[in-house]
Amino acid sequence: MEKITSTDIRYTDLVSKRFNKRHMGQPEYICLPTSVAEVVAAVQEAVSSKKRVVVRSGGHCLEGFVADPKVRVLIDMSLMTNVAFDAERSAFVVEAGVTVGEMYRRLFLEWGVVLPAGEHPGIGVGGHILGGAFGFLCREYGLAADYLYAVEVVTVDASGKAASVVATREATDPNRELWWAHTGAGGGNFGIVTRYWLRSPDVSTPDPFQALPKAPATITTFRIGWDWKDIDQAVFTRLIQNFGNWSYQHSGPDSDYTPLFSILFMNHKNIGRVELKGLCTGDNAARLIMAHIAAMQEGLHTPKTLQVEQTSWLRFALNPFPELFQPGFDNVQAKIKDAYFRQPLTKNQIDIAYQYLTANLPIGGMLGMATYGGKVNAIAPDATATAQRDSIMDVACNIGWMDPADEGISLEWIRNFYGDLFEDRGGVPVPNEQTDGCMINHPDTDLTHAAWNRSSVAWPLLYYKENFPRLQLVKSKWDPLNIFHHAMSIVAAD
């Protein structure tokens, strides 16, 4: 297989293929495999020559796990893009270089089905599914990882030999623990995923039209906006309370509102507006949306704008809320710090948010609050590696900047904001009655440092909770030489 080095005209484009421009790598060479055998060969050569090797699918890792100056070999999966139905396993096989948008397109056009996965169509499935995969349809259908039937992984044994292995969810499969680890433990831990097999957990049928959920007939989207000039602290507080209370009341797997998903964008005052964006599927979409909006407006008389539109599933999936992924999105430097919430924000946390979002600083950060739960909460915490199964929201402090000179003030703002939200528990969302740790697909290396994680809870327990020791055993068996590692990779037990 060809090695693409810095003298190749393709090298610059391939190196710059990453969402978060805050991180930069300079590998000796890049491999673009087109088959599993080529991935095995690329890994073997890197291991034999003792060169640090990493893998990339869509390039949307939020931290520098792939774009790392210490990496010498980058295996880019972009050319492995097959999507097909495997009749032998009664499951859809999706190669690791496929983007979420392309997967949606192929599944819909050929079979009329859908896999609940991420929001941005450019995300690669390779690193997305194995971290759980949270997105617009998760409340109605669960996480993409809940549909994982089998996974093919290139691993390296204790002798340094690379090989591919398939692990399934079948109880009799001797490799089952490797499958289980890929249902929420994140990427870069055990090997390189080359293919996923996907089907509904309660289905075993040779009919591809029945193997995954039927795609929505239509998507109804809604947008509400409030101008910051009309928002005082009382209105700000009420908006967050209303959103939290609605999420708490409707997070169960049997809620009538599982087809509805929304995100409250509490933007910094500099941005000028606070917004709620969401969607709903099904024949009752209009009724559910209006009830959700009424709940958000409870106790408020603040002027607002409202936009409701209906579109096809595929049109939405390939260009969801275009304003979120507008030109310039791919040039951003960013930091995201998230937390699972089991209960709404407290009044004190809301006051802290108001303080940071009205601070007189030249920044454009935000507090994002996404509805969670629904069918996600129908799964036992140890059934998959995704341990958080009773949350009502995913809440994140976000900030992005274009000028490298703004990094210092931006990082200071977001670190202090996040730390103050959880000041009473060491600056992090430790698992307790209100919070339940963090999402590994939104990694935050700050949590590995005592300066920002002052709790008694080690960072792996924030992401994996009681599943962590089991994941360490999988690491010991399948990556005994720790070939696959990064700043927040799983470390084998001593």
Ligand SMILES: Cc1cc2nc3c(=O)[nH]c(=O)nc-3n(C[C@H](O)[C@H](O)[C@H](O)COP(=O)(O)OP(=O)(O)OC[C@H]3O[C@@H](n4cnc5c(N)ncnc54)[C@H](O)[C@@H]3O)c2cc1C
The other form holds:
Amino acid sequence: MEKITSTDIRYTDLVSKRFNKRHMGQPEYICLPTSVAEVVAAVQEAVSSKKRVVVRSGGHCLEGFVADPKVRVLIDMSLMTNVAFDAERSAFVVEAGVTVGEMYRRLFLEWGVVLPAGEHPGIGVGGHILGGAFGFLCREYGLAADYLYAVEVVTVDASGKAASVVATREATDPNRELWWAHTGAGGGNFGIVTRYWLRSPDVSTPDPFQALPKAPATITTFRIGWDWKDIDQAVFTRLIQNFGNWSYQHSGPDSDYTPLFSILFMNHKNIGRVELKGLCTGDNAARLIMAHIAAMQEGLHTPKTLQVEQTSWLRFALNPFPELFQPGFDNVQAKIKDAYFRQPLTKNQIDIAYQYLTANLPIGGMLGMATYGGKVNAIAPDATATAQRDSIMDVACNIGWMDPADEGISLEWIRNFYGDLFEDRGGVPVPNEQTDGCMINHPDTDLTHAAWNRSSVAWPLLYYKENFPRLQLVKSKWDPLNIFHHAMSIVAAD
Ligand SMILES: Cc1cc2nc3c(=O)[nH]c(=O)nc-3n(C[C@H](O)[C@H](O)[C@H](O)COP(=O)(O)OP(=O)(O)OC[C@H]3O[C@@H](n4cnc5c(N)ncnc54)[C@H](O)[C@@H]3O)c2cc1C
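Would you mind giving the form predicted together with this ligand, to go alongside the form predicted alone above?
Let us now look at the entire complex, which starts with that chain.
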């Protein structure tokens, strides 16, 4: 297996492939395997020579799990990009190096189907699906991980031997627990995923056109904008309340509104505007969108801009809301602090948000609130490793900065903002009637520190809740030497 070292012209490009420029690694060498056998060989060599190894697929990790100065060997999956239909397993086989956008493209153009997954087309499926993976279509179809039929993983046994194993969700499969762990435990925990097999949970058909949901015939997008100069605290409060109430009323799996997904971007005043962006599929889209917009405007007479457009699923998926992901968007240092909500924000939490989003800050920041639930909430909390199955919203404090000199103030702002939102529960969204922990695809290393998690709930329970002990058993069986680890990886029980 070729080793790309710092003298190779490809090294600089490869080492800087990461969304969050806040973290930086300097591996001794990088491998670009093209087959499962090459992944096994690369892992074996790293383990035998006692070098810390880590895998990267799309490079969209929000923390420094991959870009870590302690990593010596980086295995980059980006040359493993096959997408095909495996008639034997009646499932689509998707290699780990494929990006979400490329997966959407191949599934749509060849078979007219879709896997509900994340929003940014550049995310790698390798590190995405195993973290649950929510996105624009999750309310209508569930999480990507809900479609996982089987996974191929390169693991290392107690003797230090690397090998690949396939684990399926079949009840009779002795490796079933390894499959289950890959439906929500997050990346870098048990081994290197080389391939996923994906199909609708209730379907077993040799016909690829039926094996996943049919892609939407059209997508209707909508954008509403409110100018900050028209927003006072009362308007601010009402917008968040209206969004929370709508999400609460329509989070059930049988809601008529599951085809509708939206995100409320409560941007910092510096950014000038507050925005709601969303989409809806199906023939009723215009009606559902208008009702959603009316609910958002209840009690408000604030001027707004409104844009409604129809497009094809593929065109949308490959460049969703282009103003969101414009050039330079992926050249930032960023911090995200995430929380699942089971109930709308309280008046006190909204007041705190107002305080932080109007505070003096040299750069922008934001409270993003995404509708959640729908078909995500049709699954039992222990059926997959994704335990949060009755939330109504995923809420995240976000900040990004370009100048390293802004890191201090940015981190202080976001940590205090998030901590104050959950001050009455130790600074974190502990599972209770209102909040339900955090999403592992949006990891936040602060939660491992006593200064930022002052609750009695240890960070793994915020992410995995009651599923954590079961994940620990999978860890001790499949990665007994703890070869695959990072700042928030699962640690086996003593
Ligand atoms: C702009 C942006 C938008 C996002 N939008 C969404 C969204 O809509 N929905 C959502 O759920 N999440 C979203 N995320 C989070 C994203 O799903 C996670 O960051 C995910 O882990 C990224 O996977 P990756 O392969 O791109 O990242 P990488 O940086 O390559 O890897 C992330 C983690 O997974 C591990 N990993 C990578 N490949 C493998 C593999 N083959 N086998 C085992 N472990 C692996 C890595 O070691 C690392 O720990 C978004 C992130 C960004 C930056």
